[in-house]
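The form predicted on its own is given below as one chain in structure tokens.
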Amino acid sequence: MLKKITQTLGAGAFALGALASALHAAETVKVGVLHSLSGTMAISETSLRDVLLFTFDEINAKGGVLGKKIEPVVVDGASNWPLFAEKAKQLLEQDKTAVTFGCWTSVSRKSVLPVYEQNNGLLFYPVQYEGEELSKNIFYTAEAVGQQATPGVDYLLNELGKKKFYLLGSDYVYPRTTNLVLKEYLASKKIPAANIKEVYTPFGHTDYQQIVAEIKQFAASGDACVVSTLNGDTNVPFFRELANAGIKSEDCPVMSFSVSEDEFRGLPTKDLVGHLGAWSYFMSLDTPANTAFKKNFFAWLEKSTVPGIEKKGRVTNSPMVLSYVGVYLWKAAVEKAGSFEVDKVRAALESGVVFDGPGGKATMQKNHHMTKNVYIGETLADGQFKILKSYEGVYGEPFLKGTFK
């Protein structure tokens, strides 16, 4: 009898289990994210894992997304590519999430771009890239070439004079596209090839004195630069002997596009200013949206319980603005298609939902990209940025090479 009861209170509790569960289900949307959190990514990645969580948060405590609060559901790439990919079959097919919300790289994005494919799955990618790519799962509020790179350009060009060009960058896919579409766009302002000079080194890659001695001698005729696609921590070396070498922003100015002000809490600012950045927001924007953002994120971390997170020093930059925009851009879909649906949400954002967030209007176009702003700033001592131009309203198109003329 005492068996026969303890069976039947067993399973009793196991059919309150799954009813819970059900329940806890129904009131919950699964979300990805799918970042570097440990590796050489990291020192970047790792603040969008923070900036999603805040986000979803926000969204949470108004009641969530079609009545359904964000459960999200974090997973670690580890700067290791292949993983990447495992990690986005894990949050499809096994955690069933609805969205996914992630990478940096674009090797990383190649890596799951067939995984959304396979299983009609449905990421946003939220950091500048290469373009002469678009797919139907993928959602890019990254910024285009013609976003920040060929911007950037024009402002070396045209308001600093410069005639030769040394591109710097890590040794993959992004810096190595960007390159070819800024090498034609070069050849457009007619900068003549012997002024271009192209190198790249390994992620993580350390020594960067042989490199910082050619620049020196490159620069010696006074009317040279660097644009720089070096990405995740090996900017830290790299910035250390440009310092160590006595190179300024008057002699030879560096436009980096993958150095923010979150990179920037690692390197020796003071030695650094003058050199320029080209993003979609910076966080010395003065408007009330980018005032009230980092007010409730710094709050929130603040208040923070997420295991390891970093609290002190923290600051914001154009990849978890992004990212942020993207999320609210999901969630103006869903709620026009009244459905989490990939099908149905994929159409509505294709329609043109808008989000004026704090890097200012955005909205996302048929194509994928967004209609969104850039800037071009110079690095200050404390580690942010001075906006020197803007450009409101720039098309994202992601289709560049070969186009100029």
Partner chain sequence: MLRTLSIFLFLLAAAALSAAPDASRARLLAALVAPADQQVAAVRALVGLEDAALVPTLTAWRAAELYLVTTGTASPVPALLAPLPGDADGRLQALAVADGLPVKDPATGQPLTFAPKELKALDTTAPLRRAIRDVLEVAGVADPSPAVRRESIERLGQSRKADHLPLLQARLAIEFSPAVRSALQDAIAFIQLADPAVEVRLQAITDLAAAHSLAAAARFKEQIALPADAPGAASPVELAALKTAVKTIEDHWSRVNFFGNLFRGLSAGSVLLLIALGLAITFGLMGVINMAHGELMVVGAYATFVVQNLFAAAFGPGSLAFNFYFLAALPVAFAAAALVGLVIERGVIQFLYKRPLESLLATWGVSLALQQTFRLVFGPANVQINAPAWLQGGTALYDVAFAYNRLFVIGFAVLVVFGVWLVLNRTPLGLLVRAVMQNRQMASCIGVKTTRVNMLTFAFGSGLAGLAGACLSQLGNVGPGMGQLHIIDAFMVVVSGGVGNVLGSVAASLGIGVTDQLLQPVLGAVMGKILVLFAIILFLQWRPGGLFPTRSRSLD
Contents of the next structure:
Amino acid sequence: MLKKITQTLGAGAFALGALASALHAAETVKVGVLHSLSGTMAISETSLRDVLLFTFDEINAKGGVLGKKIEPVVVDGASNWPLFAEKAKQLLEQDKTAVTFGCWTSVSRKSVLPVYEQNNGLLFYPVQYEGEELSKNIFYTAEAVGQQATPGVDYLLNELGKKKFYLLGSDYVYPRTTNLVLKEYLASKKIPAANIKEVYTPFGHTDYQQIVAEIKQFAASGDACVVSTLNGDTNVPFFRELANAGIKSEDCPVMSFSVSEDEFRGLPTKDLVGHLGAWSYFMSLDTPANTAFKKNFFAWLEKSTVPGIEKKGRVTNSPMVLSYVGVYLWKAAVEKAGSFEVDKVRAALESGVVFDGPGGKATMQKNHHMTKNVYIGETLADGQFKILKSYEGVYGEPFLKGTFK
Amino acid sequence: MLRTLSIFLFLLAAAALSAAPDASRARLLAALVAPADQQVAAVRALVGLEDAALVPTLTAWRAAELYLVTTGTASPVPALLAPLPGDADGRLQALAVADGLPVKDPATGQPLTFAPKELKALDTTAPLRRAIRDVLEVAGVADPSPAVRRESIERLGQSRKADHLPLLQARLAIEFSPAVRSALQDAIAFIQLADPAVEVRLQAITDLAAAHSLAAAARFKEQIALPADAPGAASPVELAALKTAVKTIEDHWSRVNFFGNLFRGLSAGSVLLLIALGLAITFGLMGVINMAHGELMVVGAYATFVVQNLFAAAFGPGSLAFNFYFLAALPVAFAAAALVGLVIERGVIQFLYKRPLESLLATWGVSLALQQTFRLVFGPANVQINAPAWLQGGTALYDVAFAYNRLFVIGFAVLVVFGVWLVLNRTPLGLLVRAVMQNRQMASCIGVKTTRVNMLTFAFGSGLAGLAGACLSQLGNVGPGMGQLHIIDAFMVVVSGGVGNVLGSVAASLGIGVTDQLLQPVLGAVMGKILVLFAIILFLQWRPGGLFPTRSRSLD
Amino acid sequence: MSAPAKLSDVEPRFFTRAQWASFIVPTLVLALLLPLLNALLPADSLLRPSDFTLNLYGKYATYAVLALGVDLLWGYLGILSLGQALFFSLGGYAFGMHLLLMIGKDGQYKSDLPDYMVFLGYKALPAHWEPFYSFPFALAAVLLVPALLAFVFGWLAFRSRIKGVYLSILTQALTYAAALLFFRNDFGFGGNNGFTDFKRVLGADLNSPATRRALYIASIALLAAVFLLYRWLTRAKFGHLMQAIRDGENRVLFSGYATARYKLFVFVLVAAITGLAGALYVPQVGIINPSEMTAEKSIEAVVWVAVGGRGTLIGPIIGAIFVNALKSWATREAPERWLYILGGLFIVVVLFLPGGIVSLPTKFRTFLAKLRRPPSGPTAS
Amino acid sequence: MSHPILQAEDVTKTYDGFRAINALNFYLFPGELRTVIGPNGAGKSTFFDLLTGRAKPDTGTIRYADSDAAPSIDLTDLNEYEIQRLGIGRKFQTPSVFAEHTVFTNLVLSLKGPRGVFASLFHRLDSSARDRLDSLLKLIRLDDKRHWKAGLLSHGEKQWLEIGMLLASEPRVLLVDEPAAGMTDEETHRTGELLLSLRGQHSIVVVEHDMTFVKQISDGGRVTVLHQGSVLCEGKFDDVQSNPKVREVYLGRGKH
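Given the form predicted on its own above, produce the structure of the same protein in the form predicted together with its partner chain.
After this comes the whole thing, all chains and molecules, with the earlier chain placed first.
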């Protein structure tokens, strides 16, 4: 018995030793990267890790931040939300990172939020989300609902003259919230409730026959569209089914908020041609800043030595660029504050630092969201978006519900 | 393919531009450069303009592909860009809308070349684009392509403007395509709903009811809902007609939905069946709980992906031969998954035949490792699989939609079941399999090489999983986590069918598929699925051995 | 075969004196000394376990309780339940409801209602939430909700004599259905996001080091208590019956025992205790959401047991701590490769070490004995 | 003549269209030792399954008397453990003991007494129970192997252990399926003696193939011949043996 218990303690000591933090090097500043590199979310989040490492190298090559080189601490959240909280604690309490860039799903952000608040840490969150949150320790470079969903619906209403809306989403908080806001928004635009249908499918749903049959009948009048907040994987069976049912983008366009260039890599783009997307960045944006960003990133990928990193067929998308923008905003704020201290950096950020990034000018607001451009694009067969319309300098507002009357 | 098409279109446009009847062309040009506040009116006035350049010019304008070309000091000329014959740099020449000739350098007299981004596209606004669309729709009624004609006609019908009536009726007199004719009749009836003469209106209602038009039903319901004194409210006679029409249309569609649900259930069941068949062999017959079964499907799906890429590389992605990649992928998927299965059986499972619950754990470890391998080999993102042309689209019979890929899956499932039945019942291997599965020790006593039989059976079941994966690649996504989506469903099918009974799996998968599809419209996708799961749990309370239980007389 | 030593009699002693010592000493060290060092030593002392470490081990302790339950069912009773994470999460949810209400007006919306309810437009707290303001009620729910579900499911399943692989797959289906249900926003438990951002428990600030120490101590105490309880269960005649059911249920049935009742009793008891562990888990990790109740999590727990050594009570504890510590370490040090490490570990353990880590010393001794003795000679075993 | 303790009337049981038991009538009287013989597939094991609740008859009644009155308890409504608690114990054809438990524990678990969950949680062995266990261990000659794991016993020893377990539960009716299988001649003979010694205090049904053994234990008692699920004939061993029908279906096949 005693032996068994010493075994237990031995196993524990092993973990303790492993977790003991390394000593700080004076010339570097530690920066956390908290994304899922395994599990279901690895599919999206790995790209963000890549772009973050690229950004750090880019900054380090130009002398770092306040003369210190960035030393990334990469941890795997493994698509496991309590593990995210554990890793966040580790980054803050053990590694003492100055800032963390990370999280994709809302639940991962929710899971680490108390950790950042309690340790007074700093987290930059880059992925479109539902809003309804404002933490003094989180900066949301992400698109809020008003920077994606409402402009997207505006486009459907004003440019395409759509009158019937099929709101299709995965059954979780982001789609639910977005659709709540959209329903209010549509009501304020005098769209009768009878013309709005709201449907949810579980995560990983694979059979969209029924829903597509319903859309087909819903769209028989010719003035209908689909607003899709379907998550990740489920887009493939959905668009496949849609194409096979003969529903064309001209008859019934689908405006998706969760499908970006990165997702197109795994989608049969042929089936998506003509359908729409709304993001604050498209890879096809023709600006010098974007051209340079793409060139440098792909060049970096070529010579990267990160194990298992994909080098071929890579694209850029909005969450990646917003991660990139986040790092630069943080850098600008640190330099403005002249310190890595969280309180000073926060004050600097809140005072409105600006970064002219690949997606255009982004200004951090006092409410921790960004004013940025929003683009509406149409899918092309090569997995890129053709930009149809741009809305410039859209204010980021996390609390939208109840604002449209 | 796309490039050839666009070149063709441009050549067509060029031809249209060059044949220039002057008066109409002038009107078109005037509209293009009209002052902003008069532009919409000017464009709308183009309705019915008989000019070959009308459609290509407006189409390009609407797509922001009509450019203003400035040469020297002259005022800008509206022009379309077309490929320069024989030019490899991708530079384009500009064909002026006015005469269809290339815009030339005033100095040298040589055609100028451009890249699209060097030029300014002619601006549009949303109201302008709508006006353009309206003009194009009217023009589209006479378009050479039946699909364009049909779409334009449907839109005109929905706009319900009486002034389009003569145009549509004129077209009806000469239209030959049955699909377009029926669209024309519907559109005419739609417009006639607002006819001043009550008989015409009543006839239109009857016609639309007979055509089972859903769009009409929506309009009818709106009209029925109007208060009696509202403008446009129906007279009592009309009201009765409207109600009958709505009922006729709705009855029709509820029948359509019923048969549609049955078909969808059949197809969902076939997918389940394909997924579960391999498991019915490895789990049902052999008693191995293979948690990596899902990953074996992924092997099949990735095999399909690889074959697709090989075909694309060898024959070109648009070629005829490319369309047959899927047929070649099926045996490859089977073989690849069977091979991986073989390795798993030799490496892990052969030690665990007497410990089924532990095979669950070990194979779970295998599934983790396989998933990470997929990630490292093919990347963490999903891979792109393009369906061959013959699996795209669908057909409709009595308004029930049949997608080709679904029809294929049903047919394929039937074939695979038949194949499995043949293997198990009509081959020496099948005999050995059944012998070993019934009593391993006894079989080995009578000289059956049980090791070999186990190996082959497991490989066979794995190969079936590979086939299922290949099929799924045509329906859904292919990525490292794809296998996890289906594994529980597969186990549920085998368990409720009765372990060790392939026929049971067939019945269970079809039952589950149809139930799921029938429940979905009522309860939604999530609750439907939950309910099916609970139904299975309860069903097994009632019949613990599944649909077709295997009885045993031994004590345990 | 030499005559086996006088091993287990029907009523063996609960603990020998040495066993008591080897139980009490580490328990006291873990439950009292470590938190004391944490509280008293200066932050930079090498001997001081950090807040982070304590918190981590508190979490592992709740996992160990979960693993003990899996083992009691699987190692002793022969029921491989893939639904234990569900009971763990249900306990977590029940306690989470209480914690969520304790946030009071400190949430995002400064409302009495939990944030997500405000947002989804609830006008008032649903009636079934009201009692959760009371800590004792929440505690009772922590035990009773999982127990009730276990009772209904177990009653149905055991009555129909569903067992073995069938039962495993059914529990998996149950877990899957429950997770789907909790993922739904309409179900009213926060959907995919679950409950998070808790502020206080029993009036104490959840994020203060003192509260975290208390939670850690409570987790270790629970683990020790559950260990004793399960040890008592397995040593009584009841324990022999459990193993008899595992080895030959029909024989037990023909000996006049209503085996279904025995299974149901253990299943329900374990569910309640697992729920309690879940309730302690939630305030320590700060979140409970439906992905915690997926079948995958249950399988993980089974793996801990297998790695540690099933059919023993110390095995699951070692397994839970070892595997999770390994995971904590590997997700930081080898983020790209840790799934291979974990997957490989399971395969190796199942194939080559069916007794788990606890069987290592015996294996090692046998190995040494073989080395000493030439293999040709007759061995006494 | 007194009432039967166990009575099966017109019982039929079908498995997948095969009539394992066909309109069977069977009466067992208190204190009787009845031997049942019959060729393979005659329905002997199925018959035991029906008596012990492991299978339910399609038609017919099976009744049991827990007193001297006429049999009134309908066994077809009851399940295995309820029937066992009424006092009907069964020994299986292949010995089924708890292989991972010691011989001693095997007996403890079988000992007559409360069978509830809580009873077993707080169970203590009193001295009279210990005495009874000791005498049982001696009876089945496993006294010196009481701490062996049952799984390590020889086939014959397992048979004995199972008989011991059966006796420990003090049943009124013993259903014994092929007790002599796998035993040496000497062991077989001793088994026969044991069974004969139990006659009187218990009512016993023995299913057996071994004719020598059958002859030994029938010892003036009745022998029932099952054939195709029904009783072919019943009577003293010698009568049965000379019955031409029996010779035809059973003995005529060359066995003994």
